[in-house]
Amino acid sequence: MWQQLCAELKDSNFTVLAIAEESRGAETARPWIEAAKPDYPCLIDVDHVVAARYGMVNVPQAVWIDEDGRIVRGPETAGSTDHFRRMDLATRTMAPEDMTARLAARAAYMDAVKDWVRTGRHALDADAARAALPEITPEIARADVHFRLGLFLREQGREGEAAAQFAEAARLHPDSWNMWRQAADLDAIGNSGGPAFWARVKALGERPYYPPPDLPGFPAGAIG
């Protein structure tokens, strides 16, 4: 869909900059980037720099940034929802009515994103994108140098050691499903995908996986 905007919005000047937060490195990240033949900047940030600069905890998430370089909308859920929530677990499958409204989504995020390059609507004054943005507290910073410890002791063949620095972030600081995921997916506590995934969202109860942007289109709240 990024590769879709960029070709409607290419004379607008405007451009969308991906970063793959993968501690595997390139040769993890570049069957996925390769696979969308992108004309836009893609980066790999093997250390999740970008995410705990900008207070990012989940993907797909998205900061707009105006021509001068000021944060217009801070981190946000970039098109999706909490359909994928209601999805059969035997089959991977949802049901018609779910993907549409996913599909519906995802379509008013990128008119929002169009109506914002060509007319200025939904970008926010200083005061307000300042106000938006994730609070940084001191348990957040903790956690990243706990996860990035993690990420250091796995590098030296350190597993178990490395597990237990990812947990302690994922305690820290719970809502990032980056980190999360991240030490999933390098086995230290299992596949991302599988059974401690979706216990670990069937214990947000009301709360939601994907928080809606103030956008347009979005559905409020959790659906589970």
Second form
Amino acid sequence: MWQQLCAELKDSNFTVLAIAEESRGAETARPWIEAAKPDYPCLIDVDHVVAARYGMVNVPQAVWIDEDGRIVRGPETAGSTDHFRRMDLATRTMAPEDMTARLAARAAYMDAVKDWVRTGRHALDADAARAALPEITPEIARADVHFRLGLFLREQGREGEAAAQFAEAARLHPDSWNMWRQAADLDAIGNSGGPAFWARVKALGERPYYPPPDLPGFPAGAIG
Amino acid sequence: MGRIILTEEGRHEAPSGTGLWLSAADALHITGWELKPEGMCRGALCVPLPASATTPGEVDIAAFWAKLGAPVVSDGGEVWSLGVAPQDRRAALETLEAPDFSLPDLDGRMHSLSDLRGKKTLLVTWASW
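Next block: the form predicted in complex with the partner chain, after the form predicted alone:
Full assembly next; the chain just shown is listed first.
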């Protein structure tokens, strides 16, 4: 979908920079990147450095950066919604109206990006951009070092010790789906869509999995 | 095999030793902080060290990191993970200057965010999981 956005904006001074938060490395990301045939750079972030530096907790999240390298919108959900939480888990299907609403939200996000690129609209002024930045708590900073240690230990084949580090990271930074899901895929890629994932999503209750951005077309609050 | 020290900038090796005591040269190479008579210094900034955290030519980086308010953890053996203090992370973001990074593409070629200066950039994360 980012390729289409880039194509539509090819005459503008714009690019997407896609970061795969992929602790298993480039080969895990390769099939998706090759299928997207991107004109924009797709980078592999094995250690989740980008997530750590920007305070990101899930994917997809995006940051809008202007021509001078300044953040004009900090990390926020990039077009995804919580409609998936209402899907029928037996058939893995969503109600038609939810599918429609989901696609509409994605289109609204793309429209907002295009609007920004073409007119500057939706860029926040410095105070508002600062106010919207994520908190970085001491616990989050500690979670980062446990996560990095876990990745190293996993690579060394010390899976049990790695799992303990990932568990500690998730305990310290419970809002980070990035960390939790990378730990949960210890056995198999895709495992993170299993029962433990759904239980954790359910435990959010009224809280959103994908907090909607403050942009046109996104009603406030969680869905599902 | 010696010690492995993981930082956000990468992986470093140091000879085996006690805890995270490092030679001044290793400390500088790995952390960017230089041991001086007044403490640990980086640029114009010097942070005094407790007497227990230094001997001539050596420094206890774990103690120094704690003094910085930055996280440090080990596997109980020779692997150490050094983090960034939350207040430093937040301060960097609050400048609104987008934190730079360099990462490889599928072919291993390195790209930096700062290469894109002059363009509006949508920095977006995704994952296969």
